[in-house]
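The form predicted alone is given below as one chain in structure tokens.
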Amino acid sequence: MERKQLNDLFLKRFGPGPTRAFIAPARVNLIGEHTDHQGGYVLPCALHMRSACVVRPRDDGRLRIAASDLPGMVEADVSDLAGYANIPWGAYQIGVAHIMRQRGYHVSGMDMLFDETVPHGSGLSSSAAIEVATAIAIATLSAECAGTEIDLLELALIAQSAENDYVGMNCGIMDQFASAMGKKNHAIFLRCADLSYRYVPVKWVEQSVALMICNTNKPRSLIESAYNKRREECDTAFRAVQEKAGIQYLAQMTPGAFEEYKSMIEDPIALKRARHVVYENDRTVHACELLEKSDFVAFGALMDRSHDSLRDDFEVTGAELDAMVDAARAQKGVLGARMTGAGFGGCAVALVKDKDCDAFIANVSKIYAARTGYTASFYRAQVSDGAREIKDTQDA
């Protein structure tokens, strides 16, 4: 939806007056899955898909939140935002406002209209996009009203806290970091233990390669409980080896150290989870080196191994993601394919030679539907900038 359309819809919902608009992108993780919550390396990039927030301050302390595709609105008072974690929609936004108020931002009453182009349940982190769009809107208004600074890294941490501490989803920092800090045509090589990072140019267009996002369109069920359970299993493995291995977080182990100390992890499930984290972290380091060289053939091979580990050791793929990846790998021109995101449905990604993309979509669509009964959706990834305000003349 364009900026003017969003503004017209806002005025229809909330009445006349000037508005501001902010956007925050979704993200796709190229490799480094389920390592962020263990202090490891990840390699995400921000996408053209986004959450947009049109906002207008109010002077009565009321926070009113609406969505472009939902009826009605959620209302709260900014002086009392603590009790909305379990509402069907709006908890992420209210959680961000609550935490920002606690941290000294000037959170005024406001009307907010949200519009999403991120497919929900896709594993591309629509929740982080919503959280970061909320945070950049509030931070900008707070800076102008009370002189608080706008620090995109801090906003990413606030958004993560809203998900961890307010909503109760024990996610790592990757999604919010990529949404806040994304850079056009670059991936982010991020070490989640200390948030050190660097931007890595993504040159697949120059090499006539496309990153295809393949949405299974399978509703994700029990994702929150399964995600938190995997984290608990990783923590079990970490406690078993922490002292002997001399590590502060699980992903700090090298593959060699893991092989040396793995016998100390008595729980066989925790052992599998740890093996994935350690070897996936190592794959991500090597993948970044390959991305810098634009060696997409070798990069694709690491994508394949990543998916196999997520399937066999971390057990977060499921029948639909496996069917999608199997179908993708069988196609001409495919350099590698893997699931992306938390798993249990959502999206896979595949590196595909440009000249083979049309046949890839046609063939994978047919094979996937025959195996699962679901109709897949496909998107060619466009790597975007991170959270920002957009002006009236810009598209949202």
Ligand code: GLA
Contents of the next structure:
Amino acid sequence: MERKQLNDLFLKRFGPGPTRAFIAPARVNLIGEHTDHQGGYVLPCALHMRSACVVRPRDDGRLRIAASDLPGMVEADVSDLAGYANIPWGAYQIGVAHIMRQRGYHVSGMDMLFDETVPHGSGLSSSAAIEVATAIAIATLSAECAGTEIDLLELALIAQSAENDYVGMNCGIMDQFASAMGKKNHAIFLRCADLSYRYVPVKWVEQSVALMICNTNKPRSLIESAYNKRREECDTAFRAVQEKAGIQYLAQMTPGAFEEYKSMIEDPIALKRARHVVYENDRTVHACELLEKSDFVAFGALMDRSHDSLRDDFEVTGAELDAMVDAARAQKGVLGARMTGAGFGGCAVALVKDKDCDAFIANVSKIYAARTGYTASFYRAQVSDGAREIKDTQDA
Ligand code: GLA
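Return the structure block for the form predicted in complex with alpha-D-galactopyranose; the form predicted alone was the one displayed.
Then the entire complex follows, led off by the chain already shown.
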């Protein structure tokens, strides 16, 4: 969508006057799933799908938030943002504004219009995209008042805090980091223990390979509580080995150390969760080396193993994601397939040779629908830049 169209949408809701527009992308994680909350490595890319926030400051302290696909608007007073965590829509935005106020940003009254191209609840982190779009909009307006610089990494941390402390989803930093810090045609190899990172070029296009995102379109429910429970189970495992293994976080354990100390984890569920985290973390380090060499055959094999571990040990896949991944793996030209994101529904990803993509979509659609009753959607991933302002004639 063009900047002008976004502006028109805003003017329709809020009336004439100047506006600014910001976008923040969704993400796809290539590998390193459920490792971020344990201090491990992840390998996400920012996507072409995005949340856009068109904004105009107001001088009466009112925050008004609208969405292009919803009627009405949510209203709050910027001096009193604490009580909106459970509203049906708008809590992410208000949560970010609330945290930013607490951290000393100048948060004025504002009219904000959101427009999304990320399918909701798809595991591509539509919520992080909304949070980061809100944060960069507020930070830009605030910086212009206070003469400060915009720190994208800090915005990622603010967005995570809105999700953890305001909305109550105890997520790691991966999604918000990828949305704020993404780089066109690069994956981010991020060490979540200390947020050190580097960009790794993704060259599947040059190798005539596509990353296909396969949406199960299964509505996800109660994901917060299931996610938070997995984290607690990881904590149980961590506490059991922490002292003897001399570790500060679970993903710090190597596979060798895990095999040495695993008998100390008495709870069988916690043991499985820890096994996933440790081996997935190891796979992610290895996968990053393979990505650097554009060895997509070996990379695909690690994707397969990642999914199996998420299915058997972390238990976050479910019937629909398993059906999608099984159907994908059975197709010609597929190098590997796995779920991406938190799981419990949402999307899988597959590396597919270009020439086989059409047959892939046709066959997987059919098999998946027959097995689950849901209609799948497919998107070819384009790796984009992170959060940014959209100037007058640009596409968003
Ligand atoms: C969700 C969370 C992330 C991460 C993934 C699983 O997307 O927001 O922090 O834990 O699940 O890898």
